[in-house]
Amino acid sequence: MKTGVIGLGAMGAPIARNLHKAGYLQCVWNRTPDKAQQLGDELKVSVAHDPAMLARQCELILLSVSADSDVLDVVQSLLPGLAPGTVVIDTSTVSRETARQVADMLQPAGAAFLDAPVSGGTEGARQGTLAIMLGGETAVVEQVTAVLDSIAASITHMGPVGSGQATKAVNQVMAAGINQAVTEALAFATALELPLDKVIGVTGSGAAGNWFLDHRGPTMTRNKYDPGFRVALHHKDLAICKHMAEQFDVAMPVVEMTLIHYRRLMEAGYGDEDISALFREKLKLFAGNNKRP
């Protein structure tokens, strides 16, 4: 299928990169007209003027942009150049109700539409090694996994439209949860004055172990805090989490410390770094500390 990219940052470029690579990839787009001059010169694609001229080119467009209003604004563009049966798959994230009002906006021009958030960060996309979490029809879904394939290791079908987004939201607490806890334990080694790459290793061996600890751990412990999965998104995601369990009317405590501890990271210019400079936070809790176990 001959396809597009629109925004290509952190996760779009690499993306369309291997989109290039397995033979699919068609014309780019990006709000910033350098960034996707410079993409198609070194990969020898066409480059959009605007969305509508993307259409026009494709028969399935990913969209990899950072907010809600992004998406509707990007999708609204699209419209004029969309022909029936396109199909237009979303790898942002966003909140569920955003991802059924794109596809309410696209039953008219007869494009299809799947919410497709994935999980991996940058390494993942770079790798082509995505997790992507589908909502929308099956029959959909079968007719680009093909294409799919060539970004992702991992591709679920979670259900109607939404449904991946509501997948991603889950996954979004957890990895708050998991930050949370790996953070404060290296915090806490770190006051103990443990050997910080020992304590990584034996507990990454056993029943504690995860990604996150295994690919951040030794980062974090040497201050180095390279994206990855910037705080600044992983506030949004998690705002976007909060505003989700309003309906159910309780409160996740997880995600409001989260919260909390991001904004703090982001005031004092860490937006951008990625999410396990939470660590800064934690080290805070020892510091002047002067007792000894």
Ligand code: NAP
The other form holds:
Amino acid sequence: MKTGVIGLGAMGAPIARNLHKAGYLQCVWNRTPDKAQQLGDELKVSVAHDPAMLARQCELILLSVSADSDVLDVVQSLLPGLAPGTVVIDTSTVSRETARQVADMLQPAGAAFLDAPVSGGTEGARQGTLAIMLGGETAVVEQVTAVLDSIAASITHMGPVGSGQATKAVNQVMAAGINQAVTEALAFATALELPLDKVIGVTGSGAAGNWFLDHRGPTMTRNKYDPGFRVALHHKDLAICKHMAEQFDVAMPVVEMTLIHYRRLMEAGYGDEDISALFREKLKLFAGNNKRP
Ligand code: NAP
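Since we've got the form predicted on its own here, give me the form predicted in complex with the named molecule too.
The next block holds the full complex; its first chain is the one shown before.
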């Protein structure tokens, strides 16, 4: 399938590279044109002047932009170029409502839609090992599975449009809880003056082991917070989760607490750092205390 990628950021650019490697990439577009031109020159694929021009060349269009309003803007500007039968897949993390709204916008043009948020970070995007959570019709999922195989290690069809984003919201709550637990525990280990590499090694090989500890533990304990997954993006995702929980009249403690911590980090200028920068906040818990037990 001739595939176009819209949004060539930390996720979109490596996704485009993997689609190119598999022979699917036809065209790219990015809001800041230099990025698209650079990648187009490197991969020798067509660079569109606008989303509609990309749509005219592609059977499948994959989006990777930031937030809800960005997805809606891009889809609006795709419409004049869409042919019936085109499939649009959004890999951005946005709300379930936005996914449903996009499907409704595309329907009069005869285009199909899948919400396809991803997990696995920039490493997963580079290595083509993302986990994709899909919402949409089974027939459309079957049509695009071969293409998605070139960017993902796991593709799970969750249900109708919106189910992918709902699943991603669940994932983001878990990611927040894991971040809270790992950064707090490693700040505690720092205060206890334990050898941190050994703590990460031994706890990581037992019941407390997890991806975040393995991958971000060694960097956060050296004060390195290169993205990764940016604080500001996870904050955006947790605001979506908060809104979804409010529909049940519920406030989820992990979400509420992490939103407060991320807001502090963003106000201190750390919004573009990896989410493991939460370690900065956790170290402060112990910093003001001179007691040596
Ligand atoms: P990023 O590096 O900030 O890139 C964002 C991309 O979206 C850029 O290409 C940007 O264009 C484009 N964009 C933003 N607003 C736009 C608009 N109104 N119109 C057109 N283009 C627009 O972000 P990212 O890390 O790639 O994340 C992309 C999406 O994937 C987000 O929804 C994020 O939550 C999700 N996600 C990220 C990760 C991760 O680890 N980074 C993991 C899973 C999911 P410009 O170049 O012009 O700014």
